[in-house]
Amino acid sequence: MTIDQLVQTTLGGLAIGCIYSLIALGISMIIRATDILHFAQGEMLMIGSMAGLSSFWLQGMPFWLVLLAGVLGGGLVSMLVEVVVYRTLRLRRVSAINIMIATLGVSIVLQNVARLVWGSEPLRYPTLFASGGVKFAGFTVSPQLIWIVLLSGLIMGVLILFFRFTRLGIAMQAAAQDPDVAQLMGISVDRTTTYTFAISGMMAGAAGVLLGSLFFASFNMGFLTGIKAFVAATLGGLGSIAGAMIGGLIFGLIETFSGTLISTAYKDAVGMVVLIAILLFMPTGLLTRGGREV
């Protein structure tokens, strides 16, 4: 492997890793708030990607509006699913394991709805970034990969600032840490849970637009990507926000380098091997949270 190939592979791994981090963040946020694994998180990515592509078809919007449409699409569908399905199940005192099974049902339903609306064929995304290479430090790099890394980093940075410096973010953290005490302090746990799903869906929607611009959009694009994001969240430590970011980047690099050094045909299998190894040797991940601690 030449130095130029090493730089390109590393940048590609960071770009796809950032996308995994955005989805893994949503998975970790929902675990912190509800102790539920949201298996339909990948479908929020798919909805965001399709919403962004549809907005481009209808209005020929510039990239930042396509990204905004994807963010809003993923957030609205995630919030709607939480209010209509998951909250109803919680009010009926359904066990957490049954709610997790329901998330699998939601995943299948959303895939089939998308198949009816957008068809079963992969859809080509428009050129949202400059396609020519850019010279940087003597190497030719893809501007698309650079933009994906920068935009993903910006979104994750805004999320950190939101949780640290806004009243709503602090309230969401308090509700996640101790729902009973938060209710005594006047915080609506149901409302903060809905906000958690909305924000996680928005991040997945943004990831969907970025992933679609890198490859293509399809009704089943979120299934395998969601599994990989779950692996990334497990690697970082389920429920850990910082762990989700780190785990996504590490997993993206592992997958990209395995595809380059071994074969692209086996990179998905490598990801599953990583998951099994994590569960065997490091079940708590790189960073561990204590209970519902924020």
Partner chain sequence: MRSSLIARLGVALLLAAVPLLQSNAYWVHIFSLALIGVILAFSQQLLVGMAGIVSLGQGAFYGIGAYTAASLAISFHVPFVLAIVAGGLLAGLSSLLLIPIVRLKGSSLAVATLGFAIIVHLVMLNEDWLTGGSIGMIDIPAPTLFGFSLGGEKALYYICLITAAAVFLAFDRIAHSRFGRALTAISQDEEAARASGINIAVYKSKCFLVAAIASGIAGGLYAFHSRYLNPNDFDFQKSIDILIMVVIGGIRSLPGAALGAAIVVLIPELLRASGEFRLLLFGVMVIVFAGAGSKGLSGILVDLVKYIAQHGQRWLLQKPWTARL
The other form holds:
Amino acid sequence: MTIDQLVQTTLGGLAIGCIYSLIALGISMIIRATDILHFAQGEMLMIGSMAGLSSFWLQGMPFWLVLLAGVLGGGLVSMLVEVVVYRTLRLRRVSAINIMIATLGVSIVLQNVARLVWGSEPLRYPTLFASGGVKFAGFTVSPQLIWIVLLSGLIMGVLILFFRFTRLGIAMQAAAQDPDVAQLMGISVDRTTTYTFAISGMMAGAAGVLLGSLFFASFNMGFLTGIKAFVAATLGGLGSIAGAMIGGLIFGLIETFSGTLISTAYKDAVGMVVLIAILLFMPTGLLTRGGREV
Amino acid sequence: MRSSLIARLGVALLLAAVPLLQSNAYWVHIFSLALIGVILAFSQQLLVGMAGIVSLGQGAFYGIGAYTAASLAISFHVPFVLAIVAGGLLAGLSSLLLIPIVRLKGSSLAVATLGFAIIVHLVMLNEDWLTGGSIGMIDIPAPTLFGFSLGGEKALYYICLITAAAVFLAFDRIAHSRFGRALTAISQDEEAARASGINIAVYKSKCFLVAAIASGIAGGLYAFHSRYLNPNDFDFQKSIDILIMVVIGGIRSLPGAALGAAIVVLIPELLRASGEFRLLLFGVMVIVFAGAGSKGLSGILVDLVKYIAQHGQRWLLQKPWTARL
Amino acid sequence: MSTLLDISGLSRRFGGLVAVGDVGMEVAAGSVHGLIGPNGAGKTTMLNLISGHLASSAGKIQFDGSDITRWPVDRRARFGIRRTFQNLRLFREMTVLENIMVGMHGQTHCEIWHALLRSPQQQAEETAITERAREALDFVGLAHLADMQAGALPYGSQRLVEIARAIVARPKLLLLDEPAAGLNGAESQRMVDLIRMIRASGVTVLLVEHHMDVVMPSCDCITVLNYGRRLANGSPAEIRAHPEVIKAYLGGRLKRRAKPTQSSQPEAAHASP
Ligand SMILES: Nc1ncnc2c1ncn2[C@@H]1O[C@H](COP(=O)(O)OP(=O)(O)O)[C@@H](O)[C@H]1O
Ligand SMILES: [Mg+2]
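Moving from the form predicted on its own, what structure would you give for the form predicted together with its partner chain?
Now the complete complex, all chains and molecules, led by this one.
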């Protein structure tokens, strides 16, 4: 592997890793707030990707509006699913495994709605970024990858600030940590949970636009990506915000490097082996202390 | 005891009569597929209903059984019964790969099995020399017994029915044995189970082994049923479908698992008329049944029958309009 | 009398907290041995160390001629150490009888294939298991509840089911963690009788208990723990007269006499060797 390849692969891994981080964050936030293992998180990415693409078709909108459309699409659908489906199931005191199955049902529904609306063929994404290589520290790199890394970093930065400094963000943290105490302090846990889903959907939606811009958009792009993001979240420590970010990056790098160095066909297998190894030897992930069974 | 025996015989007779009632070859083909699904659901029920293990990897054992049976039949002309048994055994053998992960719990274990399923699927997809790669395996010979071809849809239906019935009886016996009690104990309280002398890891591994053998046998049946294998028949989606079967039908009940399997296989077929919408409707049904609680459809039906038995009689006697009937 | 359980220098730390520190104790075969101490003294931790639900940080556990310090829980159970839990741990969705049948697991041997073939050996074993379970249920006085779902029973009966599950396999040593907690006066008295009957059937008992009206009449010998250390050891009469014990424990307790004595300590049974 030449230095140039090394740089390209690292950048590629970081970019895809950022996308995993964005989804993994949502998965972690949801599991922390509700103990739901959200198999439909990948579908929010798909919806975001499709929403962004549609907004482009409609108006030929500039990139930042496409991204906004994706964010809104993912956020709205995620919030809708929480309010209509998961909250109902929680009120009915349905067991955890049944809720997990329901998330699979939601995933099937969203995929098929998307197929009805957008068809089953992969859709080409427009070139949202200047094409052609740019020089960066002496290497020619794709500006797309750099944009993805920068934008994801920005989104995650905003999220951290949101959790640190806004009333709502702090309330959400409190409600996730101890719903009963939060309720006593006058926080509406139902509301913070809705926001949790909305925000995780928004991040997945953003990830959808970014991922679409790298390849294409299709109705079934979400599920496996969501599973990989779950692996990433587990890698960093399920339920930990920083863990999801780091886990996503590491998983993206592992996947991209094993794709280049070992084999493209088995790059997903390498990811799964990493997953199993992590579960076995670091069951609480890289960043969390103290076991937490979900 | 006696009434359950009568109920079982009744259901068996009814199922045996199905190809006579609906002899359209296409539908008989689909019914056989449903019976294969029933076996898969039984295997999942052993794991999730008895031992409390959520497996998202049964599709992998299903595939291993199918490819084993198909390879033996194609390359070595092994008789179909032996090929299917070998499929079950190899699937069981490969379940031993899960031994390291049985000490995981809950969703960690579920996700680890999903990882296993994804790896096995990639092997099927990429190892052309072993599995035919993305093209899969074609020209699987029709099953024959003592020189008679059993390749017809009806013959296959009965093969599937007999196998499913055998697996049902086997699992029913397991449920009421020392082994089954140990698994149930583990699912209810691991610490108390250990304190009663049960080695958790050993019993979970054994549970995976038995479930994998059943799934592998289902795979062997599938190879002869479809006569063509494609790796995408055994992707992780299949594993998820198998779990959905059990949850829809009702966790802990073998008849419930069978009901769930029938729904998962047949409903999309029945909804074919709704064309594009069928999978969408299926997804909605999954959500609704999951929301109905852990007793699933079988539990709801049992409650309904009990309710009717309790109140129906009184209605029949009291309601004035019944007199006019 | 010979020694069944011989513990020396046993310690267990949780982070900085020494829950059990350098405790030595001998339990004579055929006796009822009391383990008492204020809340948080380390009694449950001791039981968890003996049953194997917790790994010890230091020390040695010698049981019936074997060093079992490093044995896993299930092996100790099969070797003859059975227990109940302070916070009931029944198989809630199984029937009462099935719960107790599970208790026979370590003493029976039929494998999956026996069940599949319904071999004569399996049939005989199942009959024996059922019979023994019914005997044990009768022993604790719950024969009429055999087919109830365990989780649906009242609290006091659940305690008895747990005891039946622990003694059905005729263990050498029975560990009881506050069996009288949450019981009323009459029920406590029946518990004393039951412990006497268990002892008479040849099972050695290690009894952790708060209720002095259960401990004093039941025990042959008592060990007192305080802050994880052994404070005293002796006959009930000696313990009652022991000045340190009165100061640390009995004196304090007398003042709180009016309060029900159910401990609110969480069960310490997570980590394991
Ligand atoms: N799993 C655990 N983790 C941390 N601390 C524990 C754990 N189990 C017990 N402890 C602590 O050890 C001490 C002794 O507890 P325990 O053995 O339950 O007391 P007792 O049964 O005598 O009331 C207490 O301070 C308790 O908080
Ligand atoms: Mg205690």
